[in-house]
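Only one chain is shown below, in C-alpha cells, and it's the form predicted alone.
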Amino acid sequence: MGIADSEPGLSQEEREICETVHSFSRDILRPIGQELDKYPDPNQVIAPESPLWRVFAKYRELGIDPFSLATTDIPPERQALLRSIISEEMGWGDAGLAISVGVSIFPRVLSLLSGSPALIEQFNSPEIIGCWPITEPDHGSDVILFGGKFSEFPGTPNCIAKKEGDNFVINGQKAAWVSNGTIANAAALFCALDLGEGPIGLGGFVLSLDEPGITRGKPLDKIGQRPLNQGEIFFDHVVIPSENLVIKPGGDAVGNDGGLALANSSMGSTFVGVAQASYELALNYSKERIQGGQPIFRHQSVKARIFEMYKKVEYAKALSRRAVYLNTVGPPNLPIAVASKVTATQCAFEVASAAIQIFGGNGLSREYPIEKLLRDARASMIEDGCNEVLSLVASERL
C-alpha cells in the first residue's frame, strides 16, 4: 500500500502519479538501494555495470519531477501535495538514492533562475546528473551562512572564483561530502567570490564539470546512505564566463534562502518516508513474531511503542507537508523548511531505533532491512547542515 492510499481527495490524475512513484520506489529504489548498501567498496556503486545507472534511467522514464509538475494544469497547492508525497515515497524506497536523483536537478534550477537562454539550453535537460558543491574541507555547516562575508568565518575559503575580465577563474576544492560529486556532469557550485579586493560571500554558479582543470576525488566510504555517491571536486584554474554566475552575495531572499529552503523541505519529506518505512517494518514484524505464545503485537508494551512510532511519523509528515506548501505557493520560508528537516530527520532516527528494539536481536542483523534505515537516518541529522546549526540559522529569520 502506498503513502497516497491514505490521502483523501486525490484526483484520478494525482493518484496515478502517486501510484507510479510508489511502484518505482518499491520495485527499483528499495531493492537496488539494499543491494548497493552491501557493496564493500564505494567504487562498486558507480562502476559501469552497477544498477545505480538503472535508477537514473528509470527515473528519467517517469518524467515526474518539479519541472514536469510545473508544466501541468495542476494548481500550485496541489503540486505541493504531490511533491510531498513523491519525496516521501522515494525516501520510503531508499533515502540515499532519493537524494541522489533529487540533487541531480540543481543545475537545472540555477539555469532557469538565470533567465539566460544559453544556460537554459545547456543545463535544462533530464540527461544532466547534477551536484551541489557547497561544503568545503574547512567549512561545513558554517557555509550555510552565505549571506555574510568570509571574514566572519573561521579560516579562509577553500574554493574561490576570481573575476578576471569577462570570466571567473575558479581554484580550490570542495569537500568529500558533495552528493553525486564523483559522477555528476554539471554543478550548481557555491563558492567565495573575489571581485578584486579579496573573497566575499558565496556566489552560485552553474557549470559543466567537463571543463578543463576539474578533477574528482575517490568516492566516500561511510556508514549510512551508501548508495548515495559523494566525493571531492578539485578546481585548477577553471575558466567560466561571467554569465554563469546566477546567485550573487547579498541578493534577494530568493537567491539567499531559496536553495537552502528547497533542500531542507525536500530532506524533510524524504525522511518522513524513511520514518514511515521503519514504522511499517516494525508493525508488520510485530504481527509475525511469536513470543509468549502469541504475536508480540498482542503485548501491551509493544502496542504502546508501535503507536508512539505512528504518532511521530504523522506529526513529522504534517509539518513537512506544510513546509513544502509554503515554499511552493509563496517566497522562500527558511524557518519552516528547517523545522521540517530537523523534525523529520530526528523522527526518522528515533523511529528506526525504536523499530530495531521491536525486532530485537534480528534488528541487528544485516539480513533484515531495519538496521540500514537506522544508519541512513543517522546520517541525515548531519547532512545539508547539521541540525543544531540549521536551527540557529533559521532562528535568525524569526
Ligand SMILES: Cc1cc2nc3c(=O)[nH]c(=O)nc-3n(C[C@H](O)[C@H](O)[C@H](O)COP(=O)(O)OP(=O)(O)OC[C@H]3O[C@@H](n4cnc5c(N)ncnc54)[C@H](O)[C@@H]3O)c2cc1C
Given for the second form:
Amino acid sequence: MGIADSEPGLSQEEREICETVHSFSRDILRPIGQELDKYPDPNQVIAPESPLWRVFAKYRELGIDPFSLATTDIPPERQALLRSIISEEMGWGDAGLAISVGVSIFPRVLSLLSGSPALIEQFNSPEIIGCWPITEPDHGSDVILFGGKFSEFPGTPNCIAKKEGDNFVINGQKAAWVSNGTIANAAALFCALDLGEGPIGLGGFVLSLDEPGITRGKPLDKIGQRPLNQGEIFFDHVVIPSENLVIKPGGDAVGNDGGLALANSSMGSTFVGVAQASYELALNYSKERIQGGQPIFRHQSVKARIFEMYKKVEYAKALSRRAVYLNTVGPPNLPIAVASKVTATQCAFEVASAAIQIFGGNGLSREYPIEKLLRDARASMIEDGCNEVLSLVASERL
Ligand SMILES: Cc1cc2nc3c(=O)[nH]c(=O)nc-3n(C[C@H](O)[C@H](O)[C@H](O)COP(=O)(O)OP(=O)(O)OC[C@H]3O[C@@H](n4cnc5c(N)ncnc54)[C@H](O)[C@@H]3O)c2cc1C
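The form predicted together with the ligand, contrasted with the form predicted alone above:
Full complex below, order starting with the chain above.
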C-alpha cells in the first residue's frame, strides 16, 4: 500500500483511499513521468498523442482531490493526514506531474472563495486544467517579497489589470515559469491592479484562458521536472468582468497568505515523497549490489548512510504533516508552510544526491531512475519561490 503502510490506525475507508492513490502513482505517474522526462523536446510532452493526457484522464477518474475529500464525513484532522499521504504518494510517483495536477485546482479554489454562483459553475469542475501565473519576466522574487506591500515594489509590473467601468482590462505577460502555462484552460492570475491611479498591489483573478487577446509562449525546456509543462501567457487588452477579481490587495490573510500557504504546504508533502522515493531506491539497490563478496548494505558506511537518509525523510515528513494539519484545521499559517517547503525540498535534494552515491556509477546513468530524482528535487528549491526568499517572507509573519 506504499507510504500509508507505516501509518497505524487508518480506517478501512482511509486505507482504501491511500491504496487507490498508491496504485495511480505506481502504475501511471511513475512510468509516464519517466517516459516524458526522456523526450528531448518539451513540445512532445504536450502533443495530442502524449501519455500526459492519460495522467489527467486517470486522475479525474480517481475522483480523489481536496474537494472530494471535503465532501466525505472524514473529520478535518483525518483529512489533513490523508491530504499529506496523497501528496507524498503523488510526489513519490512523479514530482512534475504531481505539480501539474496539483496546480490545476487553483482556479477552482478561487471560484469557491468568490462565493459567486456563476464563477463556481464556470470553474469548479474537474475538467479544468488550471495554472497560477504570478511570476513575471522582470519580477520573480519581487512578487513574492513585495506582492503584499506594493508601495515598496521595485520597478514597473509586467502585467497590469486596469479598472475600466464594470470591467478590468489586462495587458502584459507572465513569465515562462508558469506551470501548465501553455496547456491550462483557466488561471488563478495574480497581477498588479490599477484602479485609475497606478498599480496598488497584487490582485487575484479567476479567468478562462480562452478569452480573446490571450496567447501563449512555447513550452519551456529545463533540466528538472521535465514532464511539467511551463510557459508564458500574454495578455493583449483582455477584458474581464470585475466580479472575476476574487482576491483584493490588502485583504484578509485567507486571500493574501492563503495561496502561498496552500502551495508551500503541498510542495512540502510532494517533495517528502521525492525524498522517500530516493531513499527506497537506494535501500533496495544496496541490498542487491554485491561488492567485497556481500551486498553493499552490509558495509558499515553504506548502512550508516542509508540510516541518515531514512532519518532525514522522517523528520521532513513529520514537519510537512504538521504544516498540512495546521493549514487544514486553522487559518493560513505561512511560516509552518514555508518551513515545510524549504525543509522537504532541501531534504529531497540531499537524499537524492546521497542515493546517487550509493548507486555508484549506475547512479549517473539515465538507465537508472535516480538521477531524474536529483534533477526534479533541484528544481523544487526555486519552484514556488526560492527557498531563501520564501524564508524572508515567512519570517515577517513570526
Ligand atoms: C519547477 C518550477 C515551477 C514553477 N511554477 C510556477 C508557477 O506555477 N507560477 C509562477 O508564477 N511561477 C512559477 N515558478 C517560478 C518561481 O516562482 C520563480 O522562479 C521564483 O520565484 C524565483 O524567481 P526568478 O526565477 O525570477 O529568480 P530571481 O528572483 O531573479 O532570483 C535570482 C536569485 O536572486 C535571489 N534574490 C532575489 N531577490 C532577493 C532578495 N530580495 N533577497 C535575497 N535574495 C534575493 C534569489 O534567492 C535567487 O537566488 C516556477 C519555477 C520552477 C522552477
